[in-house]
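As structure tokens, one chain now follows by itself in the form predicted alone.
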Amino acid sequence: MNNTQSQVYDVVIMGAGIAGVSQARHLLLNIPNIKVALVDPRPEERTEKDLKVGESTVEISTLFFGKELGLYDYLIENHPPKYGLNFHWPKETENTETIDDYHHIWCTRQPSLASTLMNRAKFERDVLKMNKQMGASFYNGRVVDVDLTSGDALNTVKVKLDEGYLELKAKHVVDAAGRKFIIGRKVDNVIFDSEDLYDVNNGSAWVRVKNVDRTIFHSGYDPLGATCSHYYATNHMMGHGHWVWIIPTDSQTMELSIGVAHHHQVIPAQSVNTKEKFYAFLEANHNLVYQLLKSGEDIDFHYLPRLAHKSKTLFSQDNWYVVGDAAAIFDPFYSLGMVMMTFGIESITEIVRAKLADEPDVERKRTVYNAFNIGTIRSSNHLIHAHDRQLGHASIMSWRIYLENMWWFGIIVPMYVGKWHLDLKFLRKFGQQGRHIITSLMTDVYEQCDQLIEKKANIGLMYTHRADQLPFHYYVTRDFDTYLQDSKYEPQRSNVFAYVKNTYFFVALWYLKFLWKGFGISGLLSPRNLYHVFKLLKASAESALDELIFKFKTRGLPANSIVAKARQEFESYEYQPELQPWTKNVAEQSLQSNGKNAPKAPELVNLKAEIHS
């Protein structure tokens, strides 16, 4: 190809990551017809050396990876299970020899909502021969430039081929292309500054290794503590101003990803970024670790200085959109980064069918989409806010990890199982209450917890997922909804108002306990306090109220149509105790082949008898 040739789609995605294929794929399922191209310069066979952050789904992201993209049955045959997430502090900084040199928060069960492990490089290239066969075009080249239009007019992809340019020209373009931000320079739309990010301003470095001696970490054999896996969880061993993940991607290979995020405020990036600086941090500081990576036989090494950054517009009016690692990632604590690309992607994704279709709201969905998952970016980047001065000190980090855990649990997952995250009322409430009540109370938390590390207070661990933590048996992932057991899964079939209205209520009493545990009735009786108590309660009132309100406009809707119709189905059922009118002739048949062994006209009648019972 010597001169520049143009091809025209409705969907370009700069960006054949996990990102970009799990956009495309989910274009490709929900809009008929949609002519979607992917670009990246990555070839369609990835090597093993296609280095990620990030190999663990939680449960929102696997069930969108599961349920919305159809890949349940790829995921259980291609990548490990997850059972959760553990914490291990060591109970003295220097002696980390075993697993028993540490104190635990275990997953003691299988979760209702499943999560796996993820070999990236393997889902990536699968996913994008999917696309291929569903019709998505594929363009094994690098972005040059894209030039950004106004309102409807066509966009333009230029991409450098071995074989010369291609210009591709779109309504939509979609920048999945992570770290490049191809859109996010062109526009000015990133921030960098920690300033601007809670003051997070962290590094990674990780390696991956295969077939190592898992046994170094734990035997697999807990008959007094658990009912789940513990190798097969993402690992947490905690630290100053660092933690150490411990995430296998391969089970039968028995390959892991092993890697720190470390603070620079803590730990400068001349103390790990290199393979050799990098293992003596964790035989220094996590020796079990070190014993386990040295078991095995090193993949990579990688070394990424700056994790932390976020996008001011995250879906444009002019139709360019940012998505995965191009819209944001702050540090894969809680495996929040595939979280944030899912409420993208199915916010992208609705906007272009609406924008095709043109429906006459689609700008203020555009609006209201934008700010929700500006908000949902925000909230991920506070939930790191204070991580190096408190990530190492086990009793304040488990009070956090409980309360964190709380929302996630009690709102947030119960809100993507019923879709509520693409309903602009309950976004537009949803938003607000948010602002006003949990980002004002987490800040203080944080706050306070730097006040009780001050202190050098215990006030004891907290165990998350246990019901002996609170009152009334509360527990994390307790449920105030049938949307599991029913299958809730068509869009504002779930209650999510009982979830919302029990996570403000427990929320209040997990503060009091802390307020208590940590500053006596000093802390309880201050005023701040007592309006963050008070606030919380009126939320949860207020939200009691929503849940009436939903009970009564959903009277008489069945929890799942699909399951109401298959009972309406069955109500013409019929017990019919007897055999198709083909088996009883092939017996007959294989009676008559016999010859003179052939039963006589008795022995038949009771034959067929006992092939009608």
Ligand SMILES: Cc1cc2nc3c(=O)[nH]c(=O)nc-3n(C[C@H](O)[C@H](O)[C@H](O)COP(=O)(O)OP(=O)(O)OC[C@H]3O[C@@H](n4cnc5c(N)ncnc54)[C@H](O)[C@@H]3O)c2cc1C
Given for the second form:
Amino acid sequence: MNNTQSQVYDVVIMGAGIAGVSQARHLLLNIPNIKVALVDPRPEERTEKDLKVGESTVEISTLFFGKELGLYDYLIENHPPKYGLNFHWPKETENTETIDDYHHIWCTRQPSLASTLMNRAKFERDVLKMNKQMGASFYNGRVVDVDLTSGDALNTVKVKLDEGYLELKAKHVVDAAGRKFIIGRKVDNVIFDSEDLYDVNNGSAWVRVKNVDRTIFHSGYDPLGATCSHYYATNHMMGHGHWVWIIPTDSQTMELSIGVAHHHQVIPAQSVNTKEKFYAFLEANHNLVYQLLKSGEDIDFHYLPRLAHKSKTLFSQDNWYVVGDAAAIFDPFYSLGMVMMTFGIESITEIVRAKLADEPDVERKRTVYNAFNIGTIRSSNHLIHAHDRQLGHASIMSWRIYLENMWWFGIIVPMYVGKWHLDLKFLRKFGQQGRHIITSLMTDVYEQCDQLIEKKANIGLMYTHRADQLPFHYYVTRDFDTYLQDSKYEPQRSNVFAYVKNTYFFVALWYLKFLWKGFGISGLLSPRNLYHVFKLLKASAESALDELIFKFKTRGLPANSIVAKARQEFESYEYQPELQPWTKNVAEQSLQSNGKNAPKAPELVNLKAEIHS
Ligand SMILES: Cc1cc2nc3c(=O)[nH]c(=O)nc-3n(C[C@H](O)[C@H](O)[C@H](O)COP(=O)(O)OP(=O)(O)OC[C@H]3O[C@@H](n4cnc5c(N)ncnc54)[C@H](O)[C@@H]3O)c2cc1C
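Could I have the structure of this protein in the form predicted together with the named molecule, to go alongside the form predicted alone above?
Now the full complex is given, and it begins with the chain already shown.
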């Protein structure tokens, strides 16, 4: 092939990692006849050894893969299920040999929305194949340059193939090439400085092992504690300035991904950046994990000295887009990498769809989606703030995790299920509230957590999924609308306002309890703290009004129009106590296959029989 060859597409996606293949499938499923090209230097037939980190999905990323990409069956057949997120803190840092040496927050039952422990290599290989079957072109080559033009002129992606060069032209170019930052470096779009990342300054080491003896972690017998597996979960072993993940990625080969996210302020890179040092770190600080590792066979080791970065722009007016690791990643603590990716992919598809359809509000969509996704990225970044100081404190972290889960299950998940993240009006309002209420409250809470750690306070352990810690039997996954029970999966059908209202209200209660336990009466009466409570209650009241307006606007609308149609069809249902005759067909087939020697057809019976009550 020579460098004069060029091809034109609607969208060229640089990188066929999880973000690239998922973006392609989402575009193909949502925009009929779209022409999509994917480019990646890794061959299509990736081996199981072509390992990638990023295995734990959460409610939103699983819904994206299962519901939006139609891969539920595929996930069940190929990737282990995940039973929640468990946290463990050593009771004494020098004794970490068994699971009983830790304080725990176990997930006690299967959460109502499933998640998955994903084998990334398998997923990327399989979805790339599916994309090709759906008509996408795959170029096994490396993007060496991209010419970005302004406005709607075609962009050019230059690809080096084994046998020469190729130019791919498209109006829309998506950078999904991970940390290569093809567009990021071109247009100076990436922020790496920890001062601009809420002081997050972290790295990560991880290994894969197979054929482990999982009973070293847990015997699996906990009849009085839980109705779900403890091993098939994401398990976080917590400690000062770090946390260690244990993620099973294959139930046949008993494969595990085990890694540490560490903060350089506490654990410098040079103390964990080789396999030997990482193993020694585990042996000393989480001996149980070390034993688990040693029970299996090593597959690989990786070290990433710098985890966190973010992008200034995600969806440019010049029709370039960044998604996945190319856009942002901070720390996999809550597995939000693929959540940010989900929001990004769905926004990009909607912008490209509206652009191809010449819709008048496309640029408004681009601006609002860009702001919303930047806000989501900012919040994901903020969630890691002060981890260097707080991760090892079981009491403080348990309160923090509880609060962060209130936002997640209370607002973000229902918002995603109801597709409110694509609704311009909702996003504008929610974006403002988010900045003014949530970020400012969380900033103060994190500072107060620091103060409590300074005082060596123990304000008890908050159990994320228990319903006996806040008034009114509140728990973080509580339903305030029938959005799951009545399958309100169509856009803007679920009553997200009920969730916003209740979440603000219960966060106010959480905050009052936190202040009381941590700071007593002076904490409760501090004007700044009272101001937060007031703002939360005010926002809750405003959302109550939004809820009423929403109910009025949607009165008479079915919760789910597919169910409504099925019910309508069912109105003409009549019971038919009869069967269609089949023995004649068997006899005929038998006659055809055996010719003259066929046995005589059995006497046909009329199977129409009245059934009397
Ligand atoms: C330690 C760690 C743990 C994580 N754990 C989780 C988790 O549990 N859950 C979660 O949701 N997220 C997690 N993440 C985040 C997760 O890694 C990302 O969400 C995900 O990997 C993003 O995938 P990607 O496709 O953007 O990037 P990649 O997986 O890096 O894919 C990029 C692709 O681009 C290709 N490429 C590179 N250069 C070029 C080029 N020049 N031309 C064309 N193609 C190119 C590469 O070959 C590759 O296939 C974790 C991240 C880290 C660092």
